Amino acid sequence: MKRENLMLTHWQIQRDADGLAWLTLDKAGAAANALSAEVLSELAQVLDELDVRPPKGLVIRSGKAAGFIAGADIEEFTRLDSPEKGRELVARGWNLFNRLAAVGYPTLALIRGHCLGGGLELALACRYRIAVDEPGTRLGLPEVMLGIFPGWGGMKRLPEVIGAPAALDLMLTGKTVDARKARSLGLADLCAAPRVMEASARGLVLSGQAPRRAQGLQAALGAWPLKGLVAAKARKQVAAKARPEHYPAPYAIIDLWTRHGGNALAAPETIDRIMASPTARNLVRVFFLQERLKGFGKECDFKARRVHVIGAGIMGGDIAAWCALRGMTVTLQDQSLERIAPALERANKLFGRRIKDRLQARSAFDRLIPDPQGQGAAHADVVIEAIFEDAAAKQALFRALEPRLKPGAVLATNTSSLKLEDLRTALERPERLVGIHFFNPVAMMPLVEVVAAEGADPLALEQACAFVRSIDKLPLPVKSAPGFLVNAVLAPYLLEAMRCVDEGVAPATVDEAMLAFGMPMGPIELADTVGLDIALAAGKQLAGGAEAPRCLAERVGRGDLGRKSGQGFYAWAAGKPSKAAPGPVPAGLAARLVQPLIDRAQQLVADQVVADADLADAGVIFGTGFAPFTGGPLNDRKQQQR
């Protein structure tokens, strides 16, 4: 291949004997390819000399192993100080992929690995997109998320390309597909293999087949009078589960598809609207939370293959389900084949429900090994125990444990309540006992505590961070302290929430308050949701001596323990409660509800059982659904204090 001779920094440009060129973007000083301004500039340089001289077809693809394309530069959005910069950002990639999509040479986009938001946008504004089908490769818009729209292009083309309800579900959601995935929704012409990806590109790039355009009633359905209807239903499903006053984002992307085809350039007042939005603001901080968690352990190279679990109930057998979903061989110690099954049920459905291919589940299923006798925790890189909190029965347990364990494992209890301190004195090297605090449901909880007692070996603290990033969990460093972070915090606003019931608010009012507040899930409801009994006890052990709720004293005590036994404080069906018509909310009941957590999130970063308030952030709105759009509740206080 013969390269340009452009002076470029972030891509790379070559022409092979047919005349082909091969577009490698490449960001220099990244781990991952982003569409900063400068790469843009760069993409407009090369477009300029393909003008020159086109080329008999353009293949794209990324030079990183990291994927194709995350996206935008999200560190561009922090600048974005004058409505001005907000539509000068969404002209520059729509105006640019605009030129790519009217180019007279066929394009392709070769996609391998993730291409997410503004790279899907480009990839779309490709003739061609040939997904690579290895796990890595996911495509998707999820502007949402950052409570932003995908300007460059992505609100016109992708319902062109797979229809408006299927391109709707994706960008009001942010979800993202495999490559099987696209190629079935039309998203991608091709899913090709590794070893076959640069032949396929070559081929479908020369082929002159026409581009994939939506048939028949999807095409139908992106123009009027049924592009109405489709508005008025995603409005309505959107209207389920977002109120517009906290996430603008999805409402407004159904109004620049229906009434401007997609082009925000034609609404600079919903540019201006939603980029200065507080939503967007504080989501794009909650990004830069998550990629905070996700740098601890990232430095670290341990490398877990083996996990032994210790205890086959609904948090031990989730966390062995998990690990095994996610690749590693995993043992399953409990008394008896006959208590380890419920677990193995459990995570059959789960493979099912998260692996299509039937062989693949298959063999997340053979990873997943009953082992009553224990034999697993001697070959196991990481073993967890998570038995019953019973701090006598988690100290033999760990007398018995310790000589078994090969050197360099690493040591871990998922323990919720009790103080590492006092569970590794059974050690002969107490300092290597870490905790690994996961939070039900494990499938659908991101955050997982790594708790450090006084004393703990900093390289075990790193190799659990390591572990928790492997298994696709967001790792959170606490120090041992009753509740550690979450539970912590959670104990009294769940209290405060009983005691207004106490005094004669209605439970579904209680929850309503918080629901308009935006949290996922009332504090009655997730009580209820948690069982009573459990919520009884750890409030005994975190309100600091406080009397327990009349209201919740007397249900457990007559045996109403909430969704497992179906009944609480609502009457439980098929998973589900059966809540009275909520009623008026009373003044100021939200602000009264959150503020005891406000105020023990503060405690805790004051006593250092969390390093910062941005790290109390981060880990009450992942460990506990708190409404993200507030950019976490020490966040959400100095905003109210401005």
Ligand code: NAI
Contents of the next structure:
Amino acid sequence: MKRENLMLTHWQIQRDADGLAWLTLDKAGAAANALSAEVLSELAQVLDELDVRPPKGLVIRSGKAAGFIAGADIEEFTRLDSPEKGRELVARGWNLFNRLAAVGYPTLALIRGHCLGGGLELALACRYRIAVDEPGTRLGLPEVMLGIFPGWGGMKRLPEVIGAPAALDLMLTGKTVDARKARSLGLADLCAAPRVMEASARGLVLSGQAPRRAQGLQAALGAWPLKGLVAAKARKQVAAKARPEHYPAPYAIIDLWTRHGGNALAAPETIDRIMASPTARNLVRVFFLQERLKGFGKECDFKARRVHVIGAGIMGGDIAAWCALRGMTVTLQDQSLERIAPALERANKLFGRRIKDRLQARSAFDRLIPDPQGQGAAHADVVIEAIFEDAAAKQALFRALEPRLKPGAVLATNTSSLKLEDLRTALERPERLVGIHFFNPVAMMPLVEVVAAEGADPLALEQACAFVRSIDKLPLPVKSAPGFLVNAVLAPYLLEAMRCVDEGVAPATVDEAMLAFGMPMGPIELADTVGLDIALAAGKQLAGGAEAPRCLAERVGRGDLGRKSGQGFYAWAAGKPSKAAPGPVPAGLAARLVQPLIDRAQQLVADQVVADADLADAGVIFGTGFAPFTGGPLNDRKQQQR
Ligand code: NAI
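Can I get the form predicted in complex with the named molecule as well, since the one above is the form predicted alone?
Below is the entire complex, every chain and molecule, led by the chain shown above.
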């Protein structure tokens, strides 16, 4: 292979004996490839050089183990300080990829690992795409999750290649597909095994085959008059999930595709509006907060393989299932096999939903081992206690458990409300007990609080964070304090909502106020979902002695406990509340409801229960679903102070 004489930092280009050019992106000083301004400008130089001496074909690939290209450089996005810069950013990729799409020689993207956002837009500008069939290969245009749009040609080319309905689905949800799905959608021409990927690339790029385009009905759906119907349907689907005042980007994507063929430069005012929107700024902030959470536990090389969970109830059962889903070997202990059986049944359903391949679903099920005798405790790297919320029962359990643990095993409790300092008095080595506090429902909630009691072993805490990452959850280190972070901020918020009900505001109106604010669920429905008895108990513990709202105490007194009893603030059937139409929302209601949550979050930062305001925002967003487009409860306050 011959090297070109270009001076490049991020790309390498080599020509082989057949006259093929192999262009490899290996962004200097980074673990993953991102399309920074510098990377794109070097690509332009490469295209200049290839214009002078055109190759027989060009294959673009990655030099990183992490994947193909993760997307644009999001750091650069945060530095845009004028509308001109936003437009320049869009023009940079749009023009360059149009140029790539127009070259006279055939081009191919060899996609192994993640190929996201700008990375997929680059691949779409190539004549052919091969997706390497590996677990890490994921293709998608997730820009919408950052509050922006795929402006480098994705909105134009994805519909052309796979048809508008599938393309809009990918762009509006931000979801990604694996290599096989990419092949079946027509996004990839071929799905190849790693050992034949280069040979496949060589064969395809020189094949002379016509580039893939949506055909027949799929093509017609991208042209008038059907285009209008497709757009209307997409708009309706988006409206069911996101309000335009909160999330303008998906609406902009539909408009840019319908009216401008995906060319955002034809609608500069849309670029300005979206790029400068607080939503985009805040969602990018949330992205970086998420990255920060992902960094916890990275420092230690703890690799958990075996997990032992004690208590197969709502939480223990679902924690065990989740760990097995994520590849751990899990033993699940309870007082009898009968008590473990319902958890296994739920796990089976989870695997069926989440794992398409039946053999793999089966092996996840095989990794989840019922263990009424608790034999797994002696072999486990992580032991999680999730039995009844009873201090004496937990202490007795720890006392019996400790001598049987492996020396380096992490010992954790999932307690919500008991003090770790009290629970660990039963241990010979009290400093080893940490909190690993999951949220209900385990499969849905991304956050896990990792709780440090006074004097806890720092290594055990690091290892707990590493374990939480290894099962694909986001660890948030918190100090041991009533309610930790998430429940502590939720309690005053729920209580305020119920005080409004005491004052005569209808529950559905209270909920509507917070849905309009951007919460995924109203506070009254949330209380019904959690269970009113639990809400009452948590309120007593976390409300600093304030009297319980009348509407709550009365319902608990009558045995109306919410969803689980079929009646709470709402009547529940088949897991759904029946709600009357909300009345008009009184002015200032949402602000009143959210204020106690903000105040408590600030207090917890001041008390160092959570290390700083950014982490508090991260915890509240990922632990409660707090409106992500706001950037978190304390973000607003920071913005107001600016
Ligand atoms: P649960 O009542 O559904 O399950 C508890 C299970 O523990 C039962 O199956 C019981 O048979 C078993 N158990 C009791 N003593 C045992 C022992 N000595 N050995 C083995 N098994 C024993 O309780 P749930 O709701 O799952 O809560 C468990 C823990 O998780 C509690 O500490 C709770 O505070 C915490 N938690 C609960 C959340 C929730 O939403 N339910 C959320 C987060 C934490």
